[in-house]
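The chain below stands alone, shown as structure tokens; this is the form predicted on its own.
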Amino acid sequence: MAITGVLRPGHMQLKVLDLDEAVEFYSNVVGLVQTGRDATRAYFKGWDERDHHSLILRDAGEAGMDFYGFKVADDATLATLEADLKNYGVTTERVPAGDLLETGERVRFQIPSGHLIELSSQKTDVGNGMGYINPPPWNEAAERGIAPIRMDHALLYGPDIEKVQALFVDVLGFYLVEHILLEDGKTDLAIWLSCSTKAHDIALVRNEEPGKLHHTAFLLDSWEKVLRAADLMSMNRVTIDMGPTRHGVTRGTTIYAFDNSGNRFETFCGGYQSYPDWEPLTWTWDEVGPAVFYHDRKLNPAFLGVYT
């Protein structure tokens, strides 16, 4: 698969209740690398990410997500996708370069689920602190806190997810990897979409309220690191929602927890590699429990019902 359009998730802007408190949490407990700060926002990346940031925290009076952005191949791709979105009937706006630190122009638009999505092609390469010539395999940042490799994906809640799927597939070049069907056997409860060979780069669950965030996910490189994350969460009195456990969907191993503003985050490992010519995997309603939590084989109502 030649990845020539949308490359990967680029950034998410989260709303937090106390920016200083959130900076402390994401720096020392989650173990992200802080790369900048402006009047109302702080910028972070995973230890092995090269772009200036992937997570932005904004001081706000509520928790939740402002927008979720994707990195595209280049400026020409950004212009082409902007034109394709407009031809599809989507209203777009250009956010000027410099609105986010070390970031070029962004194309922003609202999807049918009520979420704001962005595309951008330019972000300063700050590296991973190990250089590009004869680098070591890791550095001290890989050992601080939970120490995610990268911001990996997001799960969003909102209505009209079939329209979201059509937009992402028909215009942005994503493909459906897995889905869970409702009791009627036809309507999707949830969809997992990829623009790469990952099991998912974005997922959506059908929900009456638009524009909601279920979680943002951070990638770890082994099951042992997931268990270490559980230890660190308990040592730091972090509220754990679910796990450690495994998903049926994606086969990933996982823990869900909450930051000190109430935003849910996931520490995620594993999952299979996917390809766009594969038939999507389908989970039926009678197996929705193991689809979500393979070990428990049942749904936790609070896991589905709590979001920001």
Contents of the next structure:
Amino acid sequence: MAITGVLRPGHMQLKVLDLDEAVEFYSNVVGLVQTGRDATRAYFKGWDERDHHSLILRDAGEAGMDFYGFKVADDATLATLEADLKNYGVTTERVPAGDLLETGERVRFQIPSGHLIELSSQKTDVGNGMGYINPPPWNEAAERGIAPIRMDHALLYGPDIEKVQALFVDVLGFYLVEHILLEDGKTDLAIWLSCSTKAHDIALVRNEEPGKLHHTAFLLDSWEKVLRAADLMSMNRVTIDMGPTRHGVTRGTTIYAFDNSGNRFETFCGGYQSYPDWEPLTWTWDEVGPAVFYHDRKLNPAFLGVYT
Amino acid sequence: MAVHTITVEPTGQQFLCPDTKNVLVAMEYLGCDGIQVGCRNGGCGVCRVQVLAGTYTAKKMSKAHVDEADLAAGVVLSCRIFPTSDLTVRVCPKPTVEPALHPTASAGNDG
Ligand code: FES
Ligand SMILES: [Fe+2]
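Having seen the form predicted on its own, can you show the form predicted in complex with its partner chain?
Below: every chain and molecule of the assembly, starting with the one above.
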């Protein structure tokens, strides 16, 4: 097994203003599959995800992110990474199994940008509905609403992103794929980190206010489907922030839009495949426009100032 | 459908708002820009205003940006209010610090 340690983003718990309205939005407009509900939360996954859930919505009376979790290879890896975090000086806690439906114990810790990150090794395999023997390529869930394949990555806003980078690289085995430099040519405005061959599994933008969410991204498999997503957004009066367009960073095609609690989400396609031995790509401060929005070649006012 | 006139202070900009549209989206539809536009869904707080005169109905707003005292003072998120009369509002953004594209701002509190 070549991918070891941290495998992929496993879950994000998102705060919403009204749970019923948010469930309606993520079910019918975004087209995620609802897999569970507890007293305050609803659970969703993309149609081709196999673990029980990736997106959790919590009725919170405000917007934003509670925590972002990664799936690790197995229980032994979880124990090893927990010990490594402690040795690095990070305070960790264990959240009991079953706190999230169909999920084992989670190791939770706060990173220097103010966000809560979790690692977990156990989540029930509920499958994608097409079985494990002679499966068809897709099913009707793949066409309902925007219908992303899976939750893909998140962009978080907070301070001290160089410390976050060190922690993710030195302890959790991530590597830097791309970064945008500030005017001094040394300090990063933004970093894109991968634990896989994806162009990013997590990204951060330097921001004075800690613990903020810029967006959570859902994966589509073609530019055509990004355009279809834009049509569905307009048909459903969804607020589009930017796009359809392309990012310079990662080369991914994209739409930024807002859910009905004001949380930004992205419908993302592509991004090149990356490897840990590759030299990271660098964007300079004077090219930040095309780095973020390749066609417009400038930031929109909401990129730096609107987050939850 | 009733239509009301919205006046935005301090610019004095005016636009029409049908009672079926929230104040922020009605502003955008007519190409006006007196209030900052963000998520248009009551979550990010950038469209915060204080209603100085007039009546409205409101949908849920993030309590991180509008608390009970704010509501009592007519401080609301303009993307979540629907006018039931003409309104005068004053722009009242949340205090926010954006990351600046120079290193001094990123390292200190002077951004
Ligand atoms: S625009 Fe985000 S709260 Fe109104
Ligand atoms: Fe993204």
